[in-house]
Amino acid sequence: MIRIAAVGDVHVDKDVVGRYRPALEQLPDRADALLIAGDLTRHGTPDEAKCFATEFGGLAVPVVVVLGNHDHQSDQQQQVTEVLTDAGITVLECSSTVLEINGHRLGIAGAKGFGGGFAGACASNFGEREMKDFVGTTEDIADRLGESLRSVRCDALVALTHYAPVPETLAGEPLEIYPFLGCYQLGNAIDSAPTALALHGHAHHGSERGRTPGGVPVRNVAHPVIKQAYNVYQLLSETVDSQLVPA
């Protein structure tokens, strides 16, 4: 079995600085990684970074995160990056990992994603070129992830993102905004290859639990709808759903 401890949108800064920690301080006893689904800070400054480092870096298990949308909204994704990195933490984009834990290969794919609906209720690549380039990043962040998740050789496939491969996690935000809190070309990336588990955040008044067409258990870990440090979740088991007592 493989122990995934998961959480979103923590936008971290300078006050939140020792709020997780406690809890991220018991996870060896928990969890075998942890895996954070972006947001990581409140405008995704390099300092705002540094404060992530400070509270989810140097811990006893390994941690591997998208970025969010507030985390490019200085437009300094590749510095935020590089702290993160430098702080010894997995950051994927269209990108993937792979962690041995306990005997087993557990994969990781990891993108942010982006808006644009779901099916009925979906911006669609024709018309205007702002439109098409809208949904054309999309599809291109979508197809991305795909290859990803296709490319790992594992015992165990996750999929981490920020915005929703589906819509029932999104359940309690208001319909009109769904096109801007996931796609359901994020939904159809995770079931190109053989996912086990998919988690998200972004949608912090969403619902926590969803599947794809094809299955897959998706889980909103957005701080705001756990409301805990984090939840864990389990691989290789007969359930996805940890019955630990919560973090």
Second form
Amino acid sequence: MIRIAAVGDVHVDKDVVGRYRPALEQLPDRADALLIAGDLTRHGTPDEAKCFATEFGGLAVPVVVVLGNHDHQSDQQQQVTEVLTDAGITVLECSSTVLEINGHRLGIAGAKGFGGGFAGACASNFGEREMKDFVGTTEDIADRLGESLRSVRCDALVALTHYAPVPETLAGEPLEIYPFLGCYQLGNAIDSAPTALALHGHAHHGSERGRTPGGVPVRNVAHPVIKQAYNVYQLLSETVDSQLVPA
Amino acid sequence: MTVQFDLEAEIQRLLTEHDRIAEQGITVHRRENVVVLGGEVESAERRDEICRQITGRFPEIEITCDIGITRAQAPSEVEEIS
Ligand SMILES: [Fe+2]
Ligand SMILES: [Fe+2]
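Show the other one: the form predicted in complex with the partner chain, since we just had the form predicted alone.
Let's see the whole complex now, leading with the same chain.
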């Protein structure tokens, strides 16, 4: 059994430091790892990243994150990543990591992702340079997330993004902004690997649960959606049961 | 009608682009002559700053601030994924 705690969109700055800490102190009793689905900060400054690292670092469990659009606002995502990495936090961007938990290998592949929309109402790689750049960015990130997912060898595979891979978990947001909240290409990337769970944030007014076209469970863990410090998801329950009998 | 849409768009962009706010998750609804702000933020300071900035920028408009602070307690339940 593996238990994963997850949240997104915590948007930490000085005024938030201390708010999550009481719940985080209890986290190691409830989960084996903490995954954070982007928008760690308000403006993506190194100072805010330090506030985030103070609040979410130094836990007794591994912390794995992706950045969100807010973490790019100051064009200092590289410095933000360094601050987090120095604090012992794993930052994924079209990359993956494997955690050894309770004798299992938990694989996590992550990427910020990007917008573009969903089947029947999506942007195309066509026309003006700016439009081709926009959709080209979407395609490139999704392709590389797919490669990362397919490259991991593990017992349970989790996809971590900021942008949404399916429209179901956007329900509650205005339809007009769906193309800015996610894209179907992320869903295809998730379906190209044996993904057990896909976590995302970004849609503060969205809904918690959905599934990719290939049937992978999707959870929107944006903080205003889950309305608590983090959610906990349990994976590999059956495998553990069967392995309780010694081989 | 155009004026109304412009006002909502202007408030929405101020909420996101103002350096002291940077919120994309605030809803802006016009009810008669009142503009109602909704959604949730991470601290009381942020909610108060939003109200201060919006009322300062649009002094002639009545603003109702229904913005909440997202709770941050530990969960009591686990969801099994299968
Ligand atoms: Fe966010
Ligand atoms: Fe976001």
